[in-house]
Every structure is written in C-alpha cells, then in structure tokens.
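Shown here is one chain on its own, the form predicted alone, set out as structure tokens.
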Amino acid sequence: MTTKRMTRREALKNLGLLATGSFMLYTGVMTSSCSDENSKKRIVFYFTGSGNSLYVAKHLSAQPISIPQVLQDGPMEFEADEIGLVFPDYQGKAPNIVQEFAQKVKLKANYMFSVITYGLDNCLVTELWEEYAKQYGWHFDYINVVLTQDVYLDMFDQDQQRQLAAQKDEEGQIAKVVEDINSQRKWIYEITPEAHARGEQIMNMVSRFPIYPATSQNLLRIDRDLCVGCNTCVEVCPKKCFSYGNMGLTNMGDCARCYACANNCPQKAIKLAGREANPNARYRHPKITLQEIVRSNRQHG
C-alpha cells in the first residue's frame, strides 16, 4: 500500500489555520472562556498535549481555560465560587508548565479541585501535587485521578495502548468525578499503604531518569524527508519550540514534554531523538480535534 504524500498547502488547509481564521479562533476562545466561566461561578483551567485532560475538562466546564494561554496573556488573578485544574501526571508530578502556573497565578474560591489524568500508575501524584500547591497558597477540597490512555511515547506503543483503552472505562470515571465536583464533595484520592510503597519505588526509579529539564533540540528530531512545512508543530507547541523559515523547520528551547508536536504531525515527521516504542504510532484523544489542541497551546508574539 502506497501512502500519498501530503503537500504543504493541503496540510495547512487541513489544519484550518490560514492566517485570519486562526487568529479569530484563538481570540474567541480566550474571550468567551473568561466571561462564560465567571458568570457560571466555576473556572476550570487545563493543560493538554494529547487531548486527554482537555476531554475531562470539557465535562466540567463548557469553556475551560488553557494554562499555556493564561501564562502568555494573563490575567494572573481569578476569583469564583469554584476553581479547578485538570492536567496529566508526568512521572508522579504536575508538568512543569502547571507548576509554573501555580507559582504565578493567584486563585480565590470557596471550593477548589484538581483532576489528574494518568496512564499506567498514578504513583504519588495526588499527594505530591497537594503538597506542592500548598506552597503557593492553594488548598484543594477535592483531588482525584482519571485513568486514560498512556501517551508517553518513550515507553508505550500507541497502537497497543489504543486496544487497551476500552478496559479503562474512561467515561465511567469521568462521570463519577463530575458527580463529586457538582456536589462539592470534599475528598482527596486515598493512597493505600501498599500503593504508597509501590509509588515510592516507582518514584525512586524515575528519579534516576528525570524528564526535566529537557530541550526540544535534544529530545526531538525532524525527519526532513517527511516534513512538508505545514506548521502543525508550530501551532500546537505550548513553549514556542518550533519555527518555520528560510531554513525550513527548526526546533529549539525548553520543551514541555507534552509530545503535542509528535502526536499531531500529519506526516509523523516529528520523532523522539532517543528510544521510542513505536515511531509510526501516534495518538490524539478521539473526541478532541486538532483545532482544539491548537487553541489550547498556540503561542503568539
């Protein structure tokens, strides 16, 4: 079977981001998110690379607000009856971009919650996140986890993970979380002594192979035989690591390690520089569109 090579114009058309249109999508989301959420008395912030956390966030708010966009444009103070954060577990901790959000943004609410998505083992992520957030004056009434497809490309073949997804009952987990939060349940995910011991073993192991700090040029490589210059990676990167110019596509700078670039490249031209379970298998949540990932992460200026 021969795969038809996509042209740059075709890729841009599929991306749906020809100049004016992309700007309207971006500004429209930021404006409606802030006003709609404040009127509802609930604000939900999220960070996503694969779409898993965004899918959860959309069940909790009609217009969840992107953490990368807040860090770029502000404001940095929010007040509502309920404020929540939804983000993925990265080696038992919040992603660096979420930690930066905690350091810079002031939140005030009568009820605060977090929902953390994970793929294999949630380690001690709820405990570590609660401790970290307290340093910046955040006290959560509710913290829970949702088991989703594991999208850590270094270790997991996404084709194989996709086959296991049905067993995780993602919808059932989300429904329970929504019910809890709508009733303002006060509860922190309980880590059993056995799970705590296992989590400490896992954390000791991953501490020998930390994912941060990471730079895009060291972590990722561009297959120039496949790249058509469609700018998808430029649009979905929350750290502005990619640029397209006279020299073609280049990447450099601090990497969020979200793999939005690799997972959303239509040509699969973004590869991991090191070990990768399956460089031909990529993932985006089946109910999240590419345009939603772009609106979540696109950086301007």
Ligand SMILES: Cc1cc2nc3c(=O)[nH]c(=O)nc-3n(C[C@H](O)[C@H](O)[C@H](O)COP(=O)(O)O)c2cc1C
Contents of the next structure:
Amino acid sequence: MTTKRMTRREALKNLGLLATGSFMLYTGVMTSSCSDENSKKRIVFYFTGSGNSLYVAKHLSAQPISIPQVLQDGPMEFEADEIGLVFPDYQGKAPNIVQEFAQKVKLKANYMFSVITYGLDNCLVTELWEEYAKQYGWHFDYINVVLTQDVYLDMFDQDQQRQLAAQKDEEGQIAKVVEDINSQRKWIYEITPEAHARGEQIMNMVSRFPIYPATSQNLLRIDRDLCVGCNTCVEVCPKKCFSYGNMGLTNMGDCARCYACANNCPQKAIKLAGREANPNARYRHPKITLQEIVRSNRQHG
Ligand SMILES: Cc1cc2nc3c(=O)[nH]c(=O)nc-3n(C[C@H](O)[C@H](O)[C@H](O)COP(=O)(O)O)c2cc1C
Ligand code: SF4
Ligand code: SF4
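Starting from the form predicted alone above, please write out the structure of the form predicted in complex with this ligand.
The next block holds the full complex; its first chain is the one shown before.
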C-alpha cells in the first residue's frame, strides 16, 4: 500500500500552523483553575506520545499540565489539595521524561494519585512506580492503570491493535478511575502473588532489551522519499530531536521513545531503524488531535 503524498501546505494546515503562525504554550500554573470555592484544587500532570494518557488526563482535569512543558519553562514547585500524574507504562517503568520530572519538581498535596496507561501487561509498573516515587518524597494515595491501545511499534501492528479497542472498554475503565479519584479513594492497584511472579519473569526478560538509553538517530530513520518537510516531527518531539540543517531534516539526541514523531508523521516517513511490526500502521488516540499533541510536547517558542 502506498502512502498518498501530501503537500507541505496541507501538512502545515493539519498542524494548525498556517492560520496562526504559532501556538499558545502552557506558561506555568501553580494551582488548578478551579472556580468553585468549595471544590478541591487539583493539578494533573501528564506525558503522552500518542494521546492515550492525555485522553485519561482530560477526564481528571479541564487543564492538565504537560510534563515536557513544565520541564521546558514551568515553575518547579506545585501545591494543591490533589495532585495527579498520568503517563504510559514503558517496560514496567515510567518514561525517562517522567522520571526526570520526579527528580526535578517539588509537589505538595493532601491527596496524590497516579494513573498509568498500558497496552498489554502492566506487570509490576504500579509497584515499581510507587517505590521509585518514594525516593523523591512522593507518597501516592491512589495508583491505578488503564488498558489502552499498545503503541509499542516494535512489536504491535497498530491496525491490528485498533481492532481490540472495543474489548478493552477504555471508557468504562476511565469512568471508574474518575469516580475513585473524585471520592479520594485510597487504593494501590493490587498485584496478586501469581501476577507478581509472572511480572518478575517478564521484567527479567525485558531487562535484556532495555529501552533506555535511546538515541533518536539509532532508534529511527527518516524515509526521505516520503518526507515533505512539514515540520510535524519537530513540533511533536518532547526531546528536541528533530531539526533542519545542511543535510535537511535530521534527528539526533536523547530520545523519550514515545513514538510521537512516527505516529504523527502524516507521510509515515518515520520508521523504526530496527524491526517493527508494521511500518505503515500508525496511531493517535481517536479523540486527541494533532494540535493537542503539539501543545503537549512542543519544545520551542
Ligand atoms: C517504549 C514503549 C514501551 C512500552 N512498554 C509497555 C509495557 O511494558 N507494557 C504494556 O502493557 N504497554 C507498554 N507500552 C504501551 C504503552 O504503555 C501504551 O500504549 C500507552 O497507553 C501509550 O500512552 P500514550 O498514548 O499516552 O503515549 C509501551 C509503549 C512504548 C512506546
Ligand atoms: S518526517 Fe517530519 S517533516 Fe518529514 S513528513 Fe514526516 S513529520 Fe513531516
Ligand atoms: S525522536 Fe520521536 S520517539 Fe524520540 S522523543 Fe522525539 S518524538 Fe519521541
């Protein structure tokens, strides 16, 4: 199957850059924008590559705050009645950018929660995250998971994955999580002894193929015959890996492995350098726009 070649103009229009020339960025908020004085002030931080975690975060806050934007130029101290983090499971751990956030940001809240999206097997992620966060003084009252589309392009064909959406019942899971958090439920996702044993086996296995450290130039390659220079990859990369130089578009540097670039390239011109399940199948959450991914991850003014 060939990919229909889009013009640069069409691509810029998709990005929303043609009309406005620039984007509003998150500029730094210390507390949530809760207008009802009786309501609790809640701040929700999120990281997303393909929109699943943002979709969950939007159910928990009208204005969730992007972790890459805080790391770029936000305040580093936040206080609220409730603070939550929503992010994807990457091999049983938080993405490197979320780990960096934990190392740098000070949070103070009476009720702290995390919701971790995952695609197949959450293994020990809740337990490992709870332990990891403790070293930065974060004590979570509530940690839960939401099963979504698995965007690990290395192993999963996104077209096949799409067929599983109905049985995953994402909306039902999110509704339960929202109900729990709104009632300040105290609960950490329970890992049964059997699941624990299986999780340890899986973690041992995947530790032989660590996802970090990862560099963009080693992980990805640009198909220059397909690329139309639309800038989408530059705009959606939370790690500033893409830029234009004498050689045209290049990608280099420390990579979050979020696949926002590959999943959002309108030409499907960004491929994994190694094996991948289906280089022509890409995914963004159906209810999240490209502009929302740009606003989440964009790393320049
Ligand atoms: C690098 C990487 C590693 C992943 N590892 C796991 C994993 O170990 N277990 C799992 O169930 N899902 C895994 N996933 C799937 C994601 O956790 C899942 O698709 C998530 O909802 C993506 O969130 P996002 O759309 O907000 O980026 C992985 C995805 C990526 C990109
Ligand atoms: S590689 Fe980047 S610049 Fe080229 S078409 Fe894809 S998103 Fe646009
Ligand atoms: S290069 Fe691609 S995969 Fe790596 S951080 Fe940037 S957008 Fe994510």
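Rigid core: the largest C-alpha set superposing within 1.5 Å between the two forms. Residue numbers count along the first chain shown, from 1. Worth saying up front: this structure is predicted, and the values here are computed from it rather than measured.
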Study note, to complete from the structure: Asn246: Cα shift between these two forms after core superposition, Å, came to 4.1
